[in-house]
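One chain is shown next in structure tokens, namely the form predicted alone.
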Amino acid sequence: MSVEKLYFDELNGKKVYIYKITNSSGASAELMTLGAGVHAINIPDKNGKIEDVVLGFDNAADYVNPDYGYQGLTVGRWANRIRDGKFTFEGREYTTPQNQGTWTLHGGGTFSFGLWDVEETGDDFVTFKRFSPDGEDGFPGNFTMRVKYTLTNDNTLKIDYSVLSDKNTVANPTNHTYFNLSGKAGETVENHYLQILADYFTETDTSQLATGELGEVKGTMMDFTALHKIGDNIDEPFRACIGDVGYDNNYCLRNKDGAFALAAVLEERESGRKMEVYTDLPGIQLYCGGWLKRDYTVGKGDSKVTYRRGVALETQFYPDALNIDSFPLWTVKADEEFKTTTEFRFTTI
């Protein structure tokens, strides 16, 4: 195992670096100081051919364009949506950036679009750190987030999130990597097979904001309780989806009380690659890049970031849980470490 520091690019006059972890079989993960993000995951197919299975960009500036979908980036302080850019916590109202219409998306983007410090590296891991002062983007508490990436010899990328705050506060970190297990530049994810271990999803209104109600997946296009192709029903009209965007929805996982468990399975059968997602969080957002444009020309080499070319499986608390009392929420207690873990386990079939 080894970790190599590589120069990537410059952003606003500051150098952006990639830390590349390579395991004993030659698989590797490339992690950026920009947004504590995933730049590449190079994993073997069923024949041993190693290819990059995530979307991204050849330059730093494209990563910080919100229209390009937060490719690979860490999201904080609060992932997903906050209705009307405000919430009440412990009797006080807080106002957050309205960076997507009238609501907050991904905490306003500050965590994703800035440079992080590298706190520590080892033979198989890199730990990034970012300090957020009290009141930044409207959130309470002097807040430090750490994101530790570990690549194992059995091709698991483990992400450990850790938060410390000097005040009671909230946190909902996630990673926004888009996966395409085919390793092919022109492939969409519609032929990938997906399973999500969830019987319910969070209902949404016409703006795709959570209503507080849960819908059953059974008998609807939302049902991924058994493996089937993402493209089978993606264009079916449905109340929780918008136009030809397709899936951009939160699923309510079966794991209970913070149990670390299997959340989703993704397979691409021509390459034979399989990925399992494990988490201790109660939700996972399925997003298939339906907001991305078909005519984008940016990406990594011939692999462009375009419509439905990647699938994001974002482990999280439910969208707008800050405003919906019935949704599960674990708060961050002052001076007590808050931790959550997600794993992406790669194998072949």
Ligand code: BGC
Given for the second form:
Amino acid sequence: MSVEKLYFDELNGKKVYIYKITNSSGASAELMTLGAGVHAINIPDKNGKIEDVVLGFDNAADYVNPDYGYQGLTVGRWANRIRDGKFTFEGREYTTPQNQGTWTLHGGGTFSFGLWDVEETGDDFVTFKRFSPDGEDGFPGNFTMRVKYTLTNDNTLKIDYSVLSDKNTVANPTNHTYFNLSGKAGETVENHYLQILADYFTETDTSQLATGELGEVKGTMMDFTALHKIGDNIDEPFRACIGDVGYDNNYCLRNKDGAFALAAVLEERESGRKMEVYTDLPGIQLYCGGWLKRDYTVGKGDSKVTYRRGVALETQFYPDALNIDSFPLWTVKADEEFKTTTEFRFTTI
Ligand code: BGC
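Moving on from the form predicted alone, kindly provide the form predicted in complex with the named molecule as a structure.
First the chain shown before, then all remaining chains and molecules of the complex.
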């Protein structure tokens, strides 16, 4: 195992670095100081051919363009949507930026697009750290977040998030990597097989804001209880999907009490690559890049970061759980470490 520090680019006059963790079989993960983000995951296919299975860019500026979809970034302080950009927490109202429509998306932007410090590296891990002052993007508490990425010899990328705050507060960190297990970022993900261990999803209105209702997946295009192709029903008209965006929905995982468990399985059968997602969080956003531009946005190498070329499986608390009391939520207690872990486990079939 080894970790190398590589210069990537500059952003606003500051240097951005990539930390590349390589394991004993030659698989590697490239993690950026920009957004504590995933730049690349280089993983073998069924014949041992190592290819990059995530979308991304060759320059820093594209990563912080909100229209390009938060590629690979650690999203915070609160992932997904907050209705009207406000919420009440412990009797006080907080206002967050309406950076999309009338709501907050992905914490309002500042936190997700920041540069992180590197606190520690080891043979198989790197820990990024970022301080967010009390009131940044409207959220309470002087807030320090750490994101530790570990790559194991059996090709698991483990993400440990930890938050410390001097006040009670909230946190909903996620990782916004878009996977394309074919290793060919020019292909859509419609042929990937997907399973999500969820019987319900959170219903949404025409602005994709959570209504507080749960919908049953059974008998609808939302049903991924059994492994099947993402493209099978993606274009079916459905009340919780918008036009031809396809899936951009939160699933309510069966495991919702904080235990660490399997949440989803993704397979691309030509390359034979398989990925399992494990988390201790109660929700997962299935997003297939349906809001990305349809014309060609140049990604890493000459890849395409465009419509449906990657699938994001964002582990999270349910969207707008800050405003909807019936949604599960555990909060950050002052001076107590809040922790959550997600793993992406890669194998072949
Ligand atoms: C959201 C999408 C959004 C994407 C990129 C996803 O988590 O649900 O609506 O377009 O992130 O910002």
